[in-house]
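Take a look at this single chain in structure tokens; it is the form predicted on its own.
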Amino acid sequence: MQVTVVPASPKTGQATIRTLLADPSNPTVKGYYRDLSKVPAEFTSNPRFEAVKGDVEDAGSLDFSGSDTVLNITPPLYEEKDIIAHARLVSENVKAAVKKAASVKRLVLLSSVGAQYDHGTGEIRTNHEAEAILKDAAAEVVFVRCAYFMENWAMSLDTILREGFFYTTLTPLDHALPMIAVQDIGSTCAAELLGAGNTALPSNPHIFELHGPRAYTSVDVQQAFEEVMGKSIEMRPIEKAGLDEFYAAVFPPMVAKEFAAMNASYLEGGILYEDPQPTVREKGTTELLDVVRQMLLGA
């Protein structure tokens, strides 16, 4: 079997590839990337991977021919541009580059709960403009909707490593959300990739939620960092009216607007607080603990 993962560089693709390759069916994975100098050399070095310059952006770059499965990820857009125009481009440019292979059985698209609204979830309504597009774009086709990434903590490691505290927007501190390490959504988009075929799909598209174990509060975040360093560290929450303010001093306004509708979504008063059209979800195995002690020890 030959897996294309467009674009491989961000770490849920890294994840996806990386399980693939350890799989005893020893499927062959090509990977997309706009700079080749950034493959990991651990990909490189294995004769069943190859990486393939090419840019979601420019769909003559693009050709999936012989490739059986497809997995797709669409990246945020961290640039002042209408990210939904973005998003719908490079999803039309990846679905006529599936259309154009023939071989190809399954389409995988890494998405986001929320997905299924169009409004109200800032940042999120990228996922929901691909998953309007790719749809059917093959035969089968399977959308992942994940949790918050537990990753995302890694963005508070300078101010832990440095001053002993970090910011949190998941408030009120008791508030527990969904999340997923990457290491479970690779293993996930990997089994779906190499169930092309060989699995029957339940609905087409099958749509699920994938969350962790178990749904996590601010709390437990901090927890998690003063037991991996073995002191406490302080939390500074920022309040849903603040949610404008911090995001702003981060990114660029279009941006920002857009992640704190996001982040605003999923706290009360939000659509996806108590979300009234929820989908099948399936659970990973990994805990917070064991991604912060990662972040942390790198191992």
Ligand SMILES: NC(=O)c1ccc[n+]([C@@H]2O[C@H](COP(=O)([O-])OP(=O)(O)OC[C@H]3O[C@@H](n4cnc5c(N)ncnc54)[C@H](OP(=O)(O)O)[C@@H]3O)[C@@H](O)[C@H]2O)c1
Contents of the next structure:
Amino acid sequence: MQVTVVPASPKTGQATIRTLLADPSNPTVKGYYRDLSKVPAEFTSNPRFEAVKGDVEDAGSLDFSGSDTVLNITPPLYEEKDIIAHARLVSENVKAAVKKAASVKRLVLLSSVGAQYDHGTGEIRTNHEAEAILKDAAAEVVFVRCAYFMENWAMSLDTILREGFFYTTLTPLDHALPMIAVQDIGSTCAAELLGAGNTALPSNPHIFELHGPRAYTSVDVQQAFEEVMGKSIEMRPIEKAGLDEFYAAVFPPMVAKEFAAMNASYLEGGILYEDPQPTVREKGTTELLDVVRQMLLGA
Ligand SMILES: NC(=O)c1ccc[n+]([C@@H]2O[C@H](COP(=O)([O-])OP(=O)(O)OC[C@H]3O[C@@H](n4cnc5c(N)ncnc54)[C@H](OP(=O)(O)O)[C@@H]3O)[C@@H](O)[C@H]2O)c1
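Condition change, the form predicted on its own to the form predicted in complex with the named molecule:
Then the entire complex follows, led off by the chain already shown.
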């Protein structure tokens, strides 16, 4: 089987490729990079992996012919641009390339919890747009709606290591949020890709949420850092009313607004807090403590 991962450089793409290359069915993998200098050595040394230069913003650079199945990730945009228009453009480009390649039986889209909503979710609306465009791109379509990535807490490492504290926008501090490890996203996406043409989908598109073994609070995050580091770590909560200001300090204005809205969507009063149209769920096995340990060992 030949699998294409587009783009291949996001951490979720890397985790999927790692699982695919270790699979006993020995699939071959093509990974699209806009910058070939970013291909990890662990992949280039594998004869079943091929890095291809291509950019999802440029339809002409995508050729999936020969591939049985494609994993698509909507790349996050941190520039001062219309992120919805960008999500539409890259999804249309991928859809056209999938339609052109007669060999492609299945498209798997890495999506997000909340992608069923067209409002109230901020940046997650990019995933909503991608789903709307790609829902009939191939004979078989799978949307993996991922929960909050445990690896997002890597953004806290800098202040933790230098000053022994971290900011948390997950409030109140005992509010539990579903989280998922990137490693579990990789193995789930790999399994969905390898089922192309063999495993009948329960529905088409097949849509499910991917959560970790349990939901975690900010206090759980603090305790995980404390356990791995063997010392006290201070938490500095950013309340809901302070989200706009918090994100405006790190992102350009349009991007900051979308991230603040996304963050608010899963706090009390937000659409994902109640989740009026819930999606069926699958669970990964990796615990937050294991992800925090890996993050700190690699820091
Ligand atoms: N973070 C969360 O909690 C969460 C939860 C649910 C779903 N999601 C979804 O997960 C996806 C993000 O995945 P991730 O965290 O794995 O991403 P990531 O690690 O932040 O990586 C983003 C990558 O996108 C690549 N990229 C950007 N523009 C590109 C383009 N035009 N063509 C090709 N590559 C491009 C960049 O590649 P370069 O190396 O070339 O710069 C970069 O490596 C998004 O769709 C997001 O909505 C995230």
